[in-house]
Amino acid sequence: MVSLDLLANAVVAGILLGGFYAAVSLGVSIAFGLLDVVNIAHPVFVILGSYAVYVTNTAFGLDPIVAGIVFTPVFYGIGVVVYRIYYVSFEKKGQESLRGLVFFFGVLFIVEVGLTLKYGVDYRLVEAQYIGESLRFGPVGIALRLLVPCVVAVLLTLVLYLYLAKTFVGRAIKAVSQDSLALRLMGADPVKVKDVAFGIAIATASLAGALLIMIGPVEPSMNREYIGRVFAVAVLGGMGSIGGTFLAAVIIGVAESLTSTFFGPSWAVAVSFGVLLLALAVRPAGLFGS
């Protein structure tokens, strides 16, 4: 028989590690979903979020969202670099499809070398005074370094969401890839939409990078762990929505809590795979798609 007590904690975790896993899914969704750039390299942005912030935490007693958010503006630096590399010698002519995809690959593969090279594949953690702490409802125990990724991701999604809804730059981010054309016509250049844009993705890394050396220590090739997590939950989304992405990150996070729980962690990394076919077979477009 199930306990009602487990089965409530296991939800409740769950929620909170789906907010994180949005965190971490919103570049994807606004580069792969609204640009068509396959950066397969963005959970390895993540991971140097995560040493940037280890390291500036380690030398100075920086609070680690203090520290995400402090890496943001460097991160969008990145992000505008990578990309107009990635125009110039892809998108430019027109061999964006595969020689993109193997760019993007060997991004990764630089970075994560560049860390393991730097760093060694030790992991590596941070400290505050509230990581180790919870709190306790009755049978649900709430531990803070879960909570507080959480609340961070919840107000980047709405952050992003009134970005991308309500301010030029942003509505011409979303319709860059439908109608380049028409959107020179209202005296935008789609070029710097798109820097604009994977430059925000990027920077939305430092902030993720943050909350996943909170939850737990880190080390440079844990970037391998969410590459398909974080393209899963981008697609199951529908692709481009940022609401749709919050929500299929908590479903993806219920559903890996649940069956770590009752069937084993070793069987939790196929759920976002599973959890996705599923959701093709019965809405190819995704929970919010068109």
The other form holds:
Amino acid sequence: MVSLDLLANAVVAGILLGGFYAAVSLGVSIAFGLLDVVNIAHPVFVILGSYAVYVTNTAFGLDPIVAGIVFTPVFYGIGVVVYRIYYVSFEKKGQESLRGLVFFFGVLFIVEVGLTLKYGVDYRLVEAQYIGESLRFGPVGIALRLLVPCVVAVLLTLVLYLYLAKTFVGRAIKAVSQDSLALRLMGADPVKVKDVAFGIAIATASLAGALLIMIGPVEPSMNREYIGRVFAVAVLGGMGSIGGTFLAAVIIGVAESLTSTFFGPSWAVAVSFGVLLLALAVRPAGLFGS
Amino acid sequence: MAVYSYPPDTAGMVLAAHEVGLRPKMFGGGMVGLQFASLLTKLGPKLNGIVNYDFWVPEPTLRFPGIEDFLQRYQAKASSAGVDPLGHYLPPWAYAYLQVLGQAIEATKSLDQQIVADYIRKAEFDTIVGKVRFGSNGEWLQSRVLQVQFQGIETTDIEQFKQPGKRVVLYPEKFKSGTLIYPYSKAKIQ
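One more: the block was the form predicted on its own; return the form predicted together with the partner chain.
Entire complex below, previous chain first.
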């Protein structure tokens, strides 16, 4: 007999976890879904964001969310530089498929090893007054270290959605994903538009890193756990759909939480790929893909 | 409630115990991570009441000759080397392993592995973690895995973990340095 209290708690925890997964996956949704850049190094930038937040939280007591926001311009800059190197070295020459993938693998290992050399392999946590506190609604408990990241992820999703839908540059990013030749015929430079888009994608990693280290301790090699999951979310959401990414993340979060609660945490890691395989079989374009 | 976990889950379990208001009679056991500074200095007062394993803590019963000098030299270099700034968990034992090997080589005046190994099985060694002697099965003659209880932790400051009374030894009896606060909830609020 399944306990209804346990079921309710598992579903709520899954929704909150899904919100966090959305924040981690939005950057991949932009880079992979809209720009066709297979940035498998995205999770390592999330870890880099976690360490940036850890350093400022430990040294100055800065709130993790504030620190995550403060670092977004820096990460935007890193994103622009990384994309420029990728473009000049691979995309421009039409070698992006395999060599580009290897390039991002290289970036992943360089950042990971760099963090290990600087900070070691100890697990790092941050402090904030709301970490370790919770709200109770009858039998359902909501940990603030999960609720805060979920709320921030919803806001991040909303901001990105409105930016891409309503602003000139946002529409240009969508245009480059739909028909970059047509964009060039309009006199716009697709590479510059991709610079901005990739910069935004990496900037989201700063905030996602802040959310990650609020939820639990972080160490450099942890990024690899997220590679499969973020791509599963981006594909399930429907390549480049911001709303779809959020919904897909929540679906995977709830599925993982239910699996973890009722069948054991060992099975939870198989969930994202299971859901992805199912989606590809039934609806290959993803939930919101066309 | 016994928990056996690696560092990410250890931090998660300690935070979750506070989030759900867990009130078991005892809490802890084999949680990896509650021995080194990076988690201790973030979990702070949330550690109070937990009974967990450890290998060395700065209690009066474990102040063996040489340990203070070793920790002073280790801690001076730890920050720049990017390793655990406390160095209580594994470094004393790592140093003691080499003390055992060094004393065995000096006593036997040999580098022959068989001769050195035979000597190590029979002799008693003076190390910075106390006297070490091995049993017939190659393990320590008497188990030296400690069970300690976190008590009276009020902040996340690292300096407090260098003082006695914060991780009180409950077991083995020989090294006992304080009394178990029972149940868990009683130590949690102190």
